[in-house]
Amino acid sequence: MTPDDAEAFFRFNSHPEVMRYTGEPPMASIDAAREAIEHYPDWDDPGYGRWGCVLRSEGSTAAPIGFCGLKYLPETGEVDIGYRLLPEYWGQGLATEAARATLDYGFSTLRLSEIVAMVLPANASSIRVLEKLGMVRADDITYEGQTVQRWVITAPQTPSTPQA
């Protein structure tokens, strides 16, 4: 996303029923979405992020009607997928969609052999995409401050090549 987008940015992450199971406040401003973009310190270091999720009917020029990527967890050592998505997009397959694509990217792309995800209990619609996608419940953890379900998912495994 780019510093242009920080209203969409704003809507969606301002939005209560969005907000509702991050464990993070609502964003204040359009100026603090703005400064959010302006300043999202993960393309830098560790070179991948979260990007902004259009509708692909819409085309490329579209607002973002949410966000879908990966994210490094210093405190933990582990890549994290995550999304959020506007609620008038929310039953329609979109944020499976969207992370199926991510987790493509995180083991084909950057070489991952694991991304987790931390969800809160009561997300029933998110455990559900991480079900959808194979990751498997691996256990409860403290994250945040929050107690959150750990899930994982493994890098796939490719067949060996035939000796000669």
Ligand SMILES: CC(C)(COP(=O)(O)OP(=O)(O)OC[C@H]1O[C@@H](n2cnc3c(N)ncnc32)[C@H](O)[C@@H]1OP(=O)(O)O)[C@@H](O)C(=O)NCCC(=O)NCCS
Contents of the next structure:
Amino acid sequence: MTPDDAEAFFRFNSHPEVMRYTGEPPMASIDAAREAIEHYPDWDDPGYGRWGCVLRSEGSTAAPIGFCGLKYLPETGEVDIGYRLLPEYWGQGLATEAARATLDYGFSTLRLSEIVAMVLPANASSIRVLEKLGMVRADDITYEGQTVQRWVITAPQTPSTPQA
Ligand SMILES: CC(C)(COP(=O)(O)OP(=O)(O)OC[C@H]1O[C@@H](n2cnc3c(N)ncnc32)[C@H](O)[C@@H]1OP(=O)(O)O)[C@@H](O)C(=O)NCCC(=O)NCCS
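Form predicted alone already given; the form predicted in complex with this ligand follows:
First the chain shown before, then all remaining chains and molecules of the complex.
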């Protein structure tokens, strides 16, 4: 996302239904959204972060309808997958599609060995997305002051080269 996406970024990050189970307060203003986009240090280190999601039918320059992507968690050294979409786009498989592409990027391009997800127990649709991705519920942990389910997926095994 670029600062031009600030209004769209604000739209989904300030929506009470979208923010309900994220553990974050709704974003306060378009200026705050622009500030968050402009100062997103993850693109420098570790070099990846959450991407804006646009509808394929609207083209790559369309306004994002949400985000999906990876986030490095310095406190544990883990890499987390997260997603958020405007409610009018829910229930069409879009989060699952974006998350599958994100996992593929994490394993194939970044060569990560494991990706985790943190989800509040009441967030049934997000838990269903994690199931559809083939992620496995690992344990319950305290994250940012709340008890959350921690889900995990490990990199697919590459077939070993047959011995001559
Ligand atoms: C979580 C979220 C990204 C899912 O987006 P989506 O595009 O609707 O997801 P998908 O369509 O790929 O899959 C949703 C699945 O949840 C299911 N679902 C929806 N509501 C559900 C409910 N109340 N209980 C159980 N399953 C539910 C859908 O039926 C679907 O499963 P199916 O394909 O087996 O039918 C979206 O709801 C969202 O943006 N929520 C707010 C932000 C958020 O909570 N993010 C996750 C933080 S951990």
